[in-house]
Every structure is written in structure tokens, then in C-alpha cells.
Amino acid sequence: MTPVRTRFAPSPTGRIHLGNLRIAVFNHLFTRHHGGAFVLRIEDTDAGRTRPGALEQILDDLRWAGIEWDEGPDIGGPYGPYRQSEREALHRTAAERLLAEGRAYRCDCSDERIEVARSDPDFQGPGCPGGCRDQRKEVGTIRFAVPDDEVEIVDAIRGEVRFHGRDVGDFVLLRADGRPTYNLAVVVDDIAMEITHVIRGAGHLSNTPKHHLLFEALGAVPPVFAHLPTVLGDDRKKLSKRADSASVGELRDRGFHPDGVVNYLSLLGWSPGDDREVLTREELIESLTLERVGASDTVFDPEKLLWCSEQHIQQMPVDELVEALRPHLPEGISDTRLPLLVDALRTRLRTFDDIRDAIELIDPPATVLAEGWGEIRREGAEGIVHEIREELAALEAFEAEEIGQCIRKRGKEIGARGPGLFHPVRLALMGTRSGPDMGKVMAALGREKVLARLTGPSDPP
């Protein structure tokens, strides 16, 4: 069997958004499932739209998402991506070949003239309305001569799809200044790179008959086409890069778990065939095939994306989580108690950046602690807090499990349990009635700080 080869081909016009990344995710996971090669190719033939620094951002975003490509020019380490602009000689050669073989022709009609002519109900097409197809012109664009026949494509997701040449129309291969168009460049490069599967968004379906015809005209077997379902926003309209979809860089800055993002994007149109929604990267690679990708539109859910990030954070070993959280920690956090702190707060984390709010929850301003003691006094629960303080002061091992046992034991002895026991202690400790596991929080804060808080702001030391 021919080894699977796929490609991701973004344009360097800005940062990758979630819609772009989803295409990369499907190609990458599918390729890894089949043990093939994943190619990164930058489509930068339109120099006017290329933004400075965009290429570097694309590479950074892909690497953050754990999507590494397998080959390319030896730059950027270990490989840089292929750049379409450096391959224009190949594109022009292909266009000249089609011209010489009578599969293309020169056309000097303006776009406006062609559009006006095509709107005429008497125009049959698919040829040029100006009659250029039947003439031998020396200047102008090079157009592909689309057959006046049906074009049939078998899509791996949508099944049989049919187009007619009259609807496709003769399309430009080379502009009048010699620059190749997207439709020509993408096919020539796919042939040269031996791409076996083209997995892309449904928005490209209208380009597929052009590409299919070009593959055949250039003597190549067309790849397997697979058009993923369209992603819609909450308003059931196509997801907008500007309005609905955060860039990958924004998600990175906000501290989303990259595996959680990849996991969520894989579920937009695909299912593993069981009840699983949280899958590791290895499980995704093992499970993802095109057979379980649906053709129906799918809806982007920001809350589900957050949930996936949270689930992957909760599965991390503490030492790995500590390292992942370091860039998001406020200043002044001691390394000594950091693993205990992270273990206490991990259930509050949906993103890595949530660690800031979580730390503030267990280490609040003095005013918050004073308000907590105010509630304790109004409820007459000072005695419960002081009893627990005395018990904890005598505790030999100030560790989470022992602390929890100690609080419950002393509470039982003084007839306090449930909310009547834990609410006053938590109000004294954090100024709130709810929060993370109290034993873990106390172990993370340390005996000295815990005893000071349980003493109260106006009590004698």
C-alpha cells in the first residue's frame, strides 16, 4: 500500500485560529494513525497578503499544539516548512505544459467582461465568453480548458459529489504577470510531494473539481479528498475567525492545556464510536479514522473547550503540573511548598492561568479574613475554631491526610460536624465557606500560617 502522506498548508496572513488548527489536527492525527508523513507547506504566493512575523507565529502555534511536521528544507529546526513562493518555477512549467498540450489557452479578457458574459442566460460555457479558447493568443492569462462534461468525485466523508464543467468554468492557472494561482500551485505541489490524502474544510469543496481535473490533466492520480464538516458559532452561522474563534496564541496565553485543545477540536465532526470524550493524544492517534467523521455541520462550544482543558489538567502528575504552571504563577511563590500548593488547588484549574485566582482564594487579603471572622462571631462559632486550632497545634505530622483526620476527630469530640464544623474553620482560614480540600490547603499553607489564621485578627497570640 502507498504510505499515507498529508499536508497542512496555511497562509502567512496572521496567527492560526481554531478553525485552521482543527484542519492541522485532523491531518496530523490521521497521518500518525497510519504511520505516514505529515507535510507543512506555507501558501505564500500572494505576497501582498503576507504579514511580517506570521510564519514564525504559525510555527510556534503548531509546536505548542504538539503538531510536528516530518520533512522540509533544513531550516528552522529540525525542518522548516516548504514555501510555495519558492516553487513558482515548477508551477509555471506545469502551466506551460498544459498550454502546449492544448489543455489550456491564453486569454486576454478582463474579469469584468467574463462575469458579465457568464451572467447572460444564452452563454453555455464552460469556455471563455470572449472566444479566447478557440484562438491562439500570445498574451494574457493562461486558463484551463474545462471539459463540457460532468466531473465526479468520491469524497471520503461525503460520498459521491458531482459537478458540471459549465458550473466550474475555465479557471486561471497563470496570471498575466506570470504568477501562479492557488488552484494551480496547490495541485502541482501536492503531486510533487506525493500527497495521498487532502483533508480540509468543506469551504474548499467548490475548488475540488478544478483540482481533480488538474491532477488528471497532469497525469497524476488524484488524492483521496475528505472535506470536514463546517464549524458553526452559537448563532448557527459559519464560525468567524474575527468574532468567534480565538487564535491559538490567545489560548496559549490564557493557559489552555494544548492536549485539551487538540482533544476538543478532534471532536468537532468526529467520534471515537463510544462514550469517551476525554482522550489522550495516543488514544486519538489510535482511534481517528475518516470513517467516523460526519458530514453534518458541527457547533463550536467554548465551554466544552474549557472543560476539555480542565480534564487534561486534572490528569497531569503533580510534578508535570507544577512545571506547566510556573509561567502563570504570581511572584513570590516559594518552591518549597509549591507541589503541595498545586495539589491543593488543581481541582480549581480549567486553564493554567486559573492558578492566580486559585492562590488568591486560599491566600486572600487581610480584609477578607477579617470579614470571615466577623461571620464566625455573629454565629457564635469562635469556640469551634479555637478547639480545632489547639488540636492542630499539637499535631505531629502536619500533612493533608493527618490534618483532615484531626479536624474530624476533634469535631466529633465537641459535637460539631458537617457544615457546623467545616464552615467556621474555613471562614477563619480563607474567609469563605467553600473551597478546595481543607487538609490539602492547610498542608500547603504550613502550620505557622494556619495557626495564625485560626487565632483570629483580634485574639491574643
The other form holds:
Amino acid sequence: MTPVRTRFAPSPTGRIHLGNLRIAVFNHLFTRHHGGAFVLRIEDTDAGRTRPGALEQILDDLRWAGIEWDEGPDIGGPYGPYRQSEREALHRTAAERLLAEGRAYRCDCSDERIEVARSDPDFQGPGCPGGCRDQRKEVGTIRFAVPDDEVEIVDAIRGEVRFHGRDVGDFVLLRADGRPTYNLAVVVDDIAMEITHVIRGAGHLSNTPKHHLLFEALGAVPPVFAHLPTVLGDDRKKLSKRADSASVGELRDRGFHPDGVVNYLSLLGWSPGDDREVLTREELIESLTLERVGASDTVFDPEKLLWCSEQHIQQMPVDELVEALRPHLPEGISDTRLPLLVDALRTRLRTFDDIRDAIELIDPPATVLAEGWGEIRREGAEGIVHEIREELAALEAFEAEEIGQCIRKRGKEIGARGPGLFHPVRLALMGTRSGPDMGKVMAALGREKVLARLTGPSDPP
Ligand code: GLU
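Coords for the form predicted together with glutamic acid (GLU), given the form predicted alone:
Below, the chain from earlier opens the complete complex, with every other chain and molecule after it.
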């Protein structure tokens, strides 16, 4: 069996968005599942649309998502991606070969003339309106002569898809100035790179008959095509067409767990066939096959994306979580306190960046703490808070478990329990009535801070 070879072929026109990353994710997981090779090819033939810095960002975003590619020019260390712009000579040779073999022809019809002709229902055949096919012209674009016949493709997701040559129409391979088109470059490169599976968005389905015909004309076996279902936004518009669709860089800055993002994207059109929704990367690799990809459109759900990120964060071992949180921490958090803080606050994290709000919750501004004490006084609960303070001052091991037990024990002695006990203490500690586990929060804040807060402000507001 030929080893599986796939490619991800982004254009460096800007930051990749979630829709692009999803294509990379499916290709990558599928390839790993089969132990094949995953190729990264930058489609940068349109110099006018290439944005400086975009290539570096694409590479950064892919690395962040844990999508590494297997080959490419050796740039001293990791592989560089293939760049389509460096392969133009190959593309041109292929076009000239097709021209010499009579599978393509020179054409000087303007785009406009072709468009007008094709919109006329009486226009016959795939050829150009100028009849250039038979005229052996010397100049002009090189156009592929599409057979006036059916083109049948078996898509791994959609099954048989039929097109007619008349609807496909003769298409340009090489522009008049000698630049190869996307359709030519993609096929020549897929052949050279021995790509076995082309997994891409459904938007490319209409290009596929052209690609299929080119593969055959160039004497190559067409790859397996698999067109993933379209992702729609909640307004039912295509996600890829929406200006506000999140870029991968944005999610990264906001501290989404990359495995959560990859996991969520894999569920857009695929499911493992059981009730699992949270899957590790290894589990995804093990279970992702094209048979389980559906053909119908799927809807992007930003809440579920957050949820997936949260699930993956909750599964992290503390030491890994501490490291992942580091770039998102406010100034002045000491290394020794960090694991305790993480232990106290991890249940509140949907993204790594949520750590900021969580820290602010247990370390609120003085005004919030003063308001908390205002409520305690109105309820006449100062006594309870001071009793607890006394007990905690004498506690030997100032650790989460012991702190919790100590609060309950003293509460029982003074006849306070449940909200009657915990609300006043929490109000004094954080200025709120609810929040993360109090023993853990106290352990994270440290005895000194806790005792000061349970003492309350010296002059009541
Ligand atoms: N450069 C194309 C894109 O970004 C890839 C086309 C393909 O996969 O064939 O959509």
C-alpha cells in the first residue's frame, strides 16, 4: 500500500483563521493516524497578495497548535515549508508539455469575452468563444482543453460527484505573462510531492474536476479527494467569509488551550462515533478516519470552543498548568505561591488568560473588601469572622484541608454553619459570598494576608 501523503497549502495573505486551521488539523490527524507524511506548502504565487510577515505567522500558529510538518527544504534545524513561488519552472514545463501534446492551446480571448459567452445558454462546448483551440496561436494564455464529456469524481466524503466538461470550461494554466495559475500549480506540486489524499474545504469542490483532468493529462493517478463540510457562523454565513471570524493568533493571545482548539475543530464535521467529545491528541489520532466525516454543513459554536479549552485545561497536571499560565500572570506573583494559586483557581479557567480575573477575584481592590465588611456589619456577623480569625491564627499547618476543617470545627463550637458561617468569612476574605474553595484560597493567599482581611478595616465605612 502506498504510504499516505497529505499537504496543507495556505496562502500567505494574512493570519490563518480557524477555518484554515481546521483543514490543517484534519490533514494532520489523518496523516498521523496512517503513519504517513504531512507536507506544508505555501501557495505564494500571487505576489500581489502576499503579506510580509504572514508566512512567519502561519508557521508560528501551526507550531502553537502542535501541527508539525514532516519535510521541506532543510533550513538548519527544522524543515522550512515548500514555497510554490520557487517551483514556477516546473509548473511552466508542465503547461508547455500539455501544449505540445495538444491537450492545451494558446488563447487570446479576453476574460470578459469568455464570461459573456459562457453566460449565453446557447453557447456550446467547453472551448473558448474565439475558437482558439483549432487555430494554433503563438501568443496568449495557455488554456487546458477540457473534454466535452462527463467528469466523475469519487469524493471520500461525498461519494460520486459528476460534472460536465461544458460547465467546467477550458481553463487557464499559464497566464499571458507566463505566470502559472493556482489550478496548474496545485496539481503539478501535488504530483511532484506524491500527495495521496487532498483534504480541503468544500469550497474547492468546483475546482476538483479541473484538477482531476489535469492529473490524468499529466499521466498521474489522481489522489483521493475529500472535501470537508462547510463551517457556518451562527448567522448561517460561511465562517471563512466573515470578517470577524477569529484568527488563530487571537485565540493564542487569549490563552486558549491549543489541544482544546484542535479537539474542537476536529468535531466540526467529524465525531468519534461514541459519546466522547473531549479527546486528547493521541485519542484524536487514533480515532480520526474519513469514514466518520459527514457531508452536511456544520455550525461554529464559540461557547463550545471555550468549553473544549476548559476541559483540556482542567485535565492538565499542576506543574504543566503553572508553566502554561506564566505568560498570562500579572506582575509580582511569587514562584512559591504559584502552585497554590493554581490549585485554588484552576476550576475557574476556561482559557489561560482567565487567571487574571481569577486572581483579581481573590485579590480584589480595597474598596471591594470594605464593602464586604459593610455587609458583615449590617448582618451583625463580625463576631463569627473574628472567632474564625483567632482559630486560624493558631492553626499549625496553614494548608487547604486543615484550614477547611478548622473553619468548620470553630463554626460548630459557636453554632454557625452553612451560609451563616461561610458567607461572612468569604465576604471578609474576598468581598463576595461565593467563589472558589475557601481553604484553597486561604492557603494560596497565605496566613498573613488572610488574618489581615479577617481583622477588617480599622475605621468602618
Ligand atoms: N491555497 C488554497 C487555499 O488556501 C489551497 C488549495 C488546495 O488545498 O488545493 O484554499
